[in-house]
Structures are given as C-alpha cells and as structure tokens.
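Heads up, the chain below is alone and in the form predicted alone; it's given as structure tokens.
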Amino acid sequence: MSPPELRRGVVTIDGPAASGKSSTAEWVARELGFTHVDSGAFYRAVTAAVLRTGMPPGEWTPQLVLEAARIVSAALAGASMVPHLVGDPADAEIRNPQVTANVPRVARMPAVRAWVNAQVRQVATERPIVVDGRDMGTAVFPEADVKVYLVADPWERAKRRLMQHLRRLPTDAEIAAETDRLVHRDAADATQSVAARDAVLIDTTHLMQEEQVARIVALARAALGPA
C-alpha cells in the first residue's frame, strides 16, 4: 500500500542539537499560517512513556518502547501539533532531565524512528506544516517544497541553550562544558543529522532569529507562491 498523499506545503528545518530549529520553525509556521510539528517532541514523548513503565533504560528493547508508545497521541495546541500522553498535555514531563538523558537511546532505534516519522507524515496529509528535526528533509520528506538546514558554531549553540535553560548569561566555564556535550551529541547523531542535497544551508551563528525566520519565509513564499 502506498503512503497517503501529502498536502502541498511542507517546509523542513533540520540541523544539529541546539541549532534553534524548533523555535525558528514555530515562528515560520505562524508567519505562513502553517502548523508547526516538532519531531523531537515525539521522541521525547515516547521516552517519557517508556520511563513510566519503570523498566531500567539498559533493558529497553524496540518492542518494549513501541508498546509504551501506544499512550502517545498528537493533538493541536494553538498553531502546533504536540504529543499527548494518555490524552493529556505532557510538555513539562517530556522536558524533564531524565527524558533528556534517555531520548538519544530511543531515537537511535530504527523501529521507533519509523513510528515517529509515520506520525509526522500523517499530519502532513491533513494540513501544510513546518517540521523540524534531524532528517526531515532526507528520510521523512524528500519531496518537501522547501528544505532548510541550520548550522551554528558549537560555542554559540551552547550559549543559546544555556541562556534558554538558565534564563541568565552563562559563564565561560558553563559554556565550555555545554559545548563539549554538544560536540559529543553531534558525533552520536552524525548518521541521522545530514543536510539534504537540495537543502538551503543557513549559518545562524551571527544571525538574529528574526533574520533566520525572514529568510525561510521568503524561501517558502517563493516556492509555494502567494497564500
């Protein structure tokens, strides 16, 4: 059976961890009147679901994780499609440190990636979307109307992430430690986070977010024509 046909209007924004994909994608979606889908949130939701089972992470198998994922669903919240657990919003739970520490383990499982990708593609059959992740423009939407790949200096990415989490200016020592974590995460994600050959690369190291958004919105309008 062939996959369901996508609606016209798919913008993918990929890039490494802490490159600003999700916040930029959400803003672009608002500007275009599209729905934002954060694929990483679904990996987090699946991780939260399997953590609820109480099974130690070292014993997680793809079958166990997919069984746990049955409580994950997608629901529209404002302009974003977000995951719910047992029908309830779960943003705080999926952002907790235990989920953050274990989500790479879950995201590396091919069966789980296939499950998440199917959820994201289903949304795209129903409405135009701006979706962010690591392989949205390659594995999930090779036929996307617009593909963007965000890059930034690791130090700048680390600084931005810490400012978001700490809500203050981090020290150089804190940034150095976070940079080291991001570099190791980049290495672990290298096979999943690759720019599509036809993606537009945008280096955000010295760009304000408004500039990033404006560039992507312009690309989308040029590709899709007037709203």
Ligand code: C5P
Given for the second form:
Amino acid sequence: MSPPELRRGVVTIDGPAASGKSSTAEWVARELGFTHVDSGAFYRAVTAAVLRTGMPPGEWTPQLVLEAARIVSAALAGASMVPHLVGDPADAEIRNPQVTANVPRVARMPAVRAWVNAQVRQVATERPIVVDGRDMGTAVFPEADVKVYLVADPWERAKRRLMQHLRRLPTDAEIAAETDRLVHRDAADATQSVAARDAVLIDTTHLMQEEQVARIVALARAALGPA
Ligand code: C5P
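Switch from the form predicted alone, shown above, to the form predicted in complex with the named molecule and output its structure.
Complete assembly follows, chain above in first position.
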C-alpha cells in the first residue's frame, strides 16, 4: 500500500558546498512526490549568464548581473524545477569550474539574492517543494515545515564530489586540492550559510545517502502528516 498523500509543504535542506544537499533533496522530493528546487543552480545560472557577456568578473556590477539574468528562466525537468538559459537546459555550463569559482561573487549581491529568492518562492506558491541551498531555512523559508542542515567532513565531501565527477577513486593529492577549493568556497559563502536554530543537523560523514534520505523523509512525514 502506498503511503497517504502529504499536506502541501516546504522542506529545506541547507549546508556547505558538496555536502550532498542537491542529490539528497532530489531523492527526498521523489519519495514525497514534491518538486525539487536547487537554489544554488539558480545562482550558478545567473553567473553563467553574466560570464556569457564576456565582461571581466572584476567589473561585474549588480545592474550588469541582473541585466544578464534576464536570459535565465525556470522550467520543470522531471521532478525538479531547473534554470534554463535562453530557454535551453544548461546543466553542464552552470557546473563548469569558471562558474563555480565566480558564483560567490554574484551570490554576495543583495539584488541577486532577492532575484533568486523570488524565483524559489514562486515555485513554492504553486506546489510542495524540497529546496536546497545555504539560507533556505533562514532567509527564504523561515516558516518551512521541516528544516535540515547537512554537514560533513571537508575531506569526505571532496572525495565524494571527485568520485562523482571522475567516476574512479581519486588520489590523495586530488582530494587535498579539492578540499582546499571547498574550504575556500565555504569561507566565501560563510555570511549566508548558517543553520537555522530550528534545523535538524545531520552529519553525513559516516552515513550512506539512503540513510540520510530516510531520516529526512521520516521528519517530513511526521511534520506534514496525511493530507
Ligand atoms: O549549492 P551549490 O554549491 O551549487 O551553490 C553554488 C553557489 O551558489 C554557492 O557557492 C553560493 O555562493 C551560492 N548559493 C547561495 N545561497 C544559496 C545557494 C547557493 O549563496 N541558497
């Protein structure tokens, strides 16, 4: 027998870079029958859009970035709401290293944060969501039904990220270099990346992904109950 339908709700999953938020959130959304939104993908899409202008990052102003963001739209892809660039999916482009290196510069701009937050809130007015990011449980959905904050040892996060990209066991030197990049990005994102006081902290260093998914799904079912 399938579980009873849940009340519409908002589940937020925040945490540092490469803490497994997005893949966990997507899985949780599938289990609950909710829509997944990766807020980081929208910050990445805005960064990719401004990189397309060819303007050097040192000269990016909030006006230029918002102007560039006009090519970004939200579209449903399976169970996820994802950003498109000029109407096309752009997953590879938004995950390239140049975007990753420059996204905190864009994400620090209050006007950009307001723009991304509006996109994400709009989705939540239309459907139940599982949303992941840095400040979803604090700034964007302080009233969320369930808030989770994922943490994991930086070395483990780096190793998982590399295994996903390289599809082989990375060397210690590769893990060390990736750990360095993650720790730098965490520092650049520190202002907006804070666990909500009412968030459930889950340390995933020694957890299998299916265990963390099961925990979050259980929290959501307990909080949202049958429709
Ligand atoms: O989640 P991901 O690592 O893909 O996010 C990319 C970047 O987007 C982060 O490094 C951060 O600068 C920014 N971000 C943010 N607030 C969020 C989600 C992402 O500032 N809610």
